[in-house]
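A single chain, nothing else alongside it, follows as structure tokens in the form predicted alone.
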Amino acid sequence: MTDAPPWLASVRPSLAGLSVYDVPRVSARARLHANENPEPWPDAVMAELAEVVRRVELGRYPDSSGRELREVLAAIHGCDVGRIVLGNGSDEVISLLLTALGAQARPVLVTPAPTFVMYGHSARVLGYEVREVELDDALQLDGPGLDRALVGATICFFARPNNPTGTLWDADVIARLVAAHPAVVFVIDEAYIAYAPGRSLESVLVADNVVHMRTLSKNGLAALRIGYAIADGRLAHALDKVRHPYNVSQTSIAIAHAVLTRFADVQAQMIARTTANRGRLAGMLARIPGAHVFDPAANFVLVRLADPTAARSMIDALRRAEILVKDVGHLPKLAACVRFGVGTAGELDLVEATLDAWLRAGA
């Protein structure tokens, strides 16, 4: 056996227990496992976006902070442009926050559980203590449990709507926690808020220890990898100090700018179609005997089947039909649960036919 090279001693010990977040590329007739907006952009829009890309100077570095795109986002959100920090997807924004706020010898992250996996993963990479507080049986926040966990904490992430549950957590509970813990930075991740119109906390929850996080990935632009934070100016300045320059490609900046300024109405129509398809998907899942469909507020639907065996049988039937969904039954509070991304009308036709055949076969 080859001896371990001496440089291995320099690898962070915190990485030992972590797995690699890697989603293999697979071909499928319906990909409902990744919480995307699958609606296709019209050909005319794609042709105009191709012209936008054609004008990108590939031999030049991008704008180091995405100023023009940040100006558009600032206008949309009605805030100073200095409060907006771009990231290569929300994942990078999460890492920027954790890096900038890691002054304590042992910083502490608090999250509900289950929630978006990258909060805890990124925190553990950086040596944070991670305190997870399980949701209650209705998949709502455990306010008293979070209140206790937040004592001495550094940062807390609230995904609203939450992934993987799709639930909208009680705004009053969040507001009370924010007020009770002014030394903690609370990040309100509204990645899916386009599918819950009128329910954003951005204008409701305003405090210097609150960061609002958004992404374009759930709204038809997942390939661009653009997320952003809206933070107090002092924290935004700190994030820019740890952010790598040129962290977002000029191609992504240019396409996002064009969509938000010229094709926002098309994007809104795509979101509306996905929201309508969400209702159809929830209805077909509700027809499964013994199933409970949780009230969805995002671009996916969570269903709990009668038992884990039924969930496994359904997932296998869908997989045989080349339909990919997410088995989340191993997560806290989600035994026998399956998460379905909202597909196109054609994909949902395939799902419906497969579920009907599975039920007829005596599922």
Ligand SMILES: Cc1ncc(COP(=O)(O)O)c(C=O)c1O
The other form holds:
Amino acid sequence: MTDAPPWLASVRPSLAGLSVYDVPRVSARARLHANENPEPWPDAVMAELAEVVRRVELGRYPDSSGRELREVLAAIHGCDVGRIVLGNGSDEVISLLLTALGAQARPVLVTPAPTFVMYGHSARVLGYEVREVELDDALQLDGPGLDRALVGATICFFARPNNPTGTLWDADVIARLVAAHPAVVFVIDEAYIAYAPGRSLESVLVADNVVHMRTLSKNGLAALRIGYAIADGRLAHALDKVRHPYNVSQTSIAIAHAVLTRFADVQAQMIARTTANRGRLAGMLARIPGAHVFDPAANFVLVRLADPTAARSMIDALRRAEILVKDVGHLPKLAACVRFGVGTAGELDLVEATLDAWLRAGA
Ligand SMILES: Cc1ncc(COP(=O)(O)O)c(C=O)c1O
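Since we've got the form predicted alone here, give me the form predicted together with the named molecule too.
What follows is the entire complex, opening with the chain shown before.
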């Protein structure tokens, strides 16, 4: 073993306790572990998108802030284009927010727990104090606990629907916290809102300390890596100072533009199919003796089995059949819980057959 080189001392100490967010590309017959929308785009749409890509001028930079896509998004959301900031996935938007805010010597992130891991991860990278407030047993927000944690905080993320629980948190609790803590920026992350139609807080929760965050990833476009914030103009301006120019590729911008302006109906059908398949999956999981299915509001379903041994046995049986699901049993409040992405009808046939065989074999 060689001695540690002196520059290693310059690596942020906050990285020492963090692991790399790595999702290895394993082959599988059903990939239900990443909350994607796996419905295939129709061949005719793929042919049109290929034409869009063919016209991309590879030698030229894209618009530095993705202006033409932001204009389409501003029209969809009925807001000023200056309020929209694009990120390379909403993962980047999370980092932009945490970087632009944080004027305090030790800025503070507040999140419910469990929730999407990148809020805490990116905050820890930047040296934030992270205050996590556990959900209650119904996987709803602990309003009083959050109220206490938010004193002196910088930023708070509410994923609604939440990942990995799939639950839709009480809007009144969120609205009360937002009003009670005007110095905290609240980010309402609606990554999965397409699967909970009519439940968006975008027009309900309007305040200068509220940012609405969206992504195209969960709606059949994960490969593009496009997420965005809709923020108060002054905060959007600050985010733009942090954001690297040209942070979203022209290929992604052009495909997203074409989908949103020409193929939104096709996308809506894909989302509707997934929402219908979610009902089938939830029913399948509810038939497992001793299982509890949490009311799903996203494109995945969270199930609690009778005990951790049953959860492990089921995950192993699924893995042997090359079905990937997410074991979330180690997270607070989620003992014996497993998260299943909805999958296509064909993938669900495979899940159904595998679960039936597992149950017949005595689980
Ligand atoms: C709640 C939530 N927000 C944001 C993201 C990140 O999405 P993106 O692909 O836009 O980076 C995810 C990804 O799983 C998520 O679950």
